[in-house]
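Shown here is one chain on its own, the form predicted alone, set out as C-alpha cells.
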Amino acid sequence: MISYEEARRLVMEQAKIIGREKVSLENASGRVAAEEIRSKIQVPPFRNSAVDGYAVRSEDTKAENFPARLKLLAEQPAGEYFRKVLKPGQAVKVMTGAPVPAGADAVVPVEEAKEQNGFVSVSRAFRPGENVREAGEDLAAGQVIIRPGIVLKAPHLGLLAACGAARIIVYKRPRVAALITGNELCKPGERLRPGKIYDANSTILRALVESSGAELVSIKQVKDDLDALVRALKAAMKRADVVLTSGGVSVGDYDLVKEAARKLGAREIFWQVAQKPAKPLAFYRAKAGRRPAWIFGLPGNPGAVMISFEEYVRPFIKKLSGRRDFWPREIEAVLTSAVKKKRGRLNFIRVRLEETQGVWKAFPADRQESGIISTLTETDGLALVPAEADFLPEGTKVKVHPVEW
C-alpha cells in the first residue's frame, strides 16, 4: 500500500489540460476560462442616470434658488439621445440607463421633483454627479475582466455580456464514462429478487460527476465476465477520457478490473492506498488511440465510491478542466466526540459541521461503514484522522474537506 499523500500525488501528476475550444456565452456557464479577456469597451460606454427623474445643472438647484423652477425641455427614456446641450434653468426628463444630456450634473428622482405645465420644481440642493452613472465607473477600456483558470459564473457571464463578449476561449470538459460491475446488481424500479441489490453506485456517480463540470458520456452496468469487461472497457476508453468503475478492484475471485486493465495495455500507478474506506483504489493510464486515457477502479461500497470520488478524482477532473482551485477546500474543526481507529491507515470520518464564534465543530456521524449511505446525506465534511494515530479524545483539532456533493 501506498500512503494517502503519495496517491493524491500520484493522481495529480498524471492531470494535464485536456485544450481548448469557443463557445458561445450562452454554453459558458460552468466552464473554466481558458485566456486573459480584456473589455474592448468603457462600461458603462456613456453617463447615464441611475435613477428614473429629471436631468439638471446642480448650479441650478443650490439654496438660494429654492424653489428652483426648471423649464423641461424634452423626455429622454433609455436607448434614446438627447442631442442639444442643457442650458441654464432647463432640464430633461430621464429614465434609469438613459444618457444624460451635455450641460446637466445630476438627476433629480422623480420623488423629489414636481412637475406641472411644462416646468420642474426642485426643493432642495443636488451635489455634481448625484444619482448619474459616469462613462467607464465600472470598467475602463482594455482593463482585464477574466483571467485564465477562472470558473465562468453568473456574474462573470454578465460582465462579458456588458463588454459585448459573444464567444469565448475555455477549456475543454473532460469526458467521463462510468462501468458498475456486480452480477448482484439489478435497477431500480426492476422487482429485488432474491440475492440481488439495487444499483445505487450508477447513480450515484452520474450525480458525482455532472457535479464536477465534466461531460458524462456513458454509464453501464457489466457483469463479473472478464471478457465483456474487456469490451466495455475498451468501448470506455474510445469516448472518455477518464473512465471510471466501481467493484472489482479487491482480491476476490471475481474482481476483475486489474486483469481487465492489464490486457488493454493500461499502466498501474499504483493499487492499494493507506485509506479507510477505499483500501483497493486504483489507478492507471492508458492509451485510446493517440490521446491518453485515465482508469480509476473504484471500490464498491456507496461510501467508498463517493469518498474517493470526493478526494481523487474531482480534484482530478478540476486540473484536467483547467482550474487552478482543484485540490479539496481544508479547514480546521474541533471533533465533538471521540475517534477510534485501528494504526496504519488514514481514516476519513464522516462529520457534520457547524461554526459557532468562527469555531467550526466537527459531529463525527454514528456509522460510518463504507456500504452505509444514510449518513452520508448529512455529512458536510471528511475529517482526516492520520495513519498514526489511534484515538482522538474530544476537543482534538482535525483538518476537514468539506465536501462538494
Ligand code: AMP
Second form
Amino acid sequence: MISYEEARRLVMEQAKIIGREKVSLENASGRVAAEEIRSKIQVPPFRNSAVDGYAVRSEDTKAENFPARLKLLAEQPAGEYFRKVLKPGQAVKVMTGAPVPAGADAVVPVEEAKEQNGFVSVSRAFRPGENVREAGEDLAAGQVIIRPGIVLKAPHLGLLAACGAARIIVYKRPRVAALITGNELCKPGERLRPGKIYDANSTILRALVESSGAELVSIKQVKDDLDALVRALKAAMKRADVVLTSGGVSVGDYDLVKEAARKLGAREIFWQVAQKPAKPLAFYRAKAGRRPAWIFGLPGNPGAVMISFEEYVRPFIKKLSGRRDFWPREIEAVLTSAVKKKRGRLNFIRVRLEETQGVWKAFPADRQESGIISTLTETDGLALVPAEADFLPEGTKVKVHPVEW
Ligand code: AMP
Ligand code: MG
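Could you switch over to the form predicted together with the named molecule, since the one displayed so far is the form predicted alone?
Entire complex below, previous chain first.
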C-alpha cells in the first residue's frame, strides 16, 4: 500500500495540458487563460472628467480672482469630443467620463459651482489635475493584463473588455464522465424498495465536477456486472479524458471496477492508499484511441468519494486545465478536541473552521466514518492526521485543507 504523499505525486505527475482553444469573452468565464495578453490601448484612452462639473483652467480659480467668474463656452456630454481649446476665463460643462478639453486642467464639481446667465462662478482654488482622470492612468498601452494559468473571473474579463479584447486563448476543459456502480442503488424520486438505498454519489459527483471547472459529459448508473461495466467504461473513455467510477473498487465479491479496467488494457498506477477514508482508491492510465484517458476508481461511500475528490481529483483536474494553483490550499489550525486513531494510515478528519485574530480553530465533526453523509455539510476542511500518530490531544496544531466543494 502506498502513502498519501506518493499517491498524490503519482496522480499529479500524470496531469498534462489537454489543448488550447480561442473563445469569445462571453464564453470565457471560469476558463483558464493560455496566453499572455497586453493591452493594445491605454486606459482610459483620453483625459476625462471624474465628476459632473465644469472643466476649467486651474489658474483661473486662484484666490485673487474670487469668486472666479468664467464664461460657459459649451456643454460636453460623455461620448463626444470638443475640438476647441479652452482660453483664459472660459469653462466647458462636462459630464463624468466626458473628455476634458485641451487647455483645461481641472474640473469643478457641479456641487461647488454656480451657473447663471452663461457664466459659472467658483469660490475656491482648484489644483491642476483635480477631478481629471489622465489618459493611461489605469493601464499603459502594452501593459500585461493577463498571464497564462489564471482563472478568468469578472475582474479579468472586465479588464480584457476595457482594453477592447474580444477573444482569448484558453486551455481546453477536461471532459469528465462518471460511472456509478451498485446493484443496491435506486434514483432519488423513485420508491425505495427493500434492500435498496438512494444513489447519492451521482448527485455529489455532478456538483463536484461542475465546481472543478471540468466539463461533465456523462453520468451513468451501472450494475455490478463485469460485461456491463466493461461496456460502460469503454464508452466513457471514448467521450472523456477523466473517468470517475464510484464503488466496486474494494475487495468484495462484486467489486469489479479493477477487473473491468484491466480488461480494457488500462495500466494500474496504484490501488489502495494508506489513508482513511478512501483506502481502496485506484488510479489508471488508459488509451482512448491516440490520446490518454485516466480512470479514478473512487470508493462507494459518499464521504470517501468527496474526500478523495478534494485530495486527488480536483487538483488533477485543475492541473489538466492549465491552472498553476492546483494544490489544495493548506492552513494550520488548532484542534479543539482530541483525535484518536489507529497507527498506519493518514486520516482525513472533517472539521469546521473558525478564525479568531489570525488563529484557526478546527472543530472535529463527531462522526467521521466514510458512510456518514450528515456531517459533510458542516465540513469546512480536512485535517490531515499523520499515519504514525495514534492520539492528538486537544490543542494540537494540524494541517488543514479547506474544502472547495
Ligand atoms: P462498495 O465499495 O461498492 O462496496 O460501496 C461501499 C459502500 O458505499 C456501500 O455501503 C454502498 O452501498 C455505498 N454506496 C455505493 N455507491 C453509493 C452511492 N452511489 N450512493 C450512496 N451510497 C453508495
Ligand atoms: Mg458496490
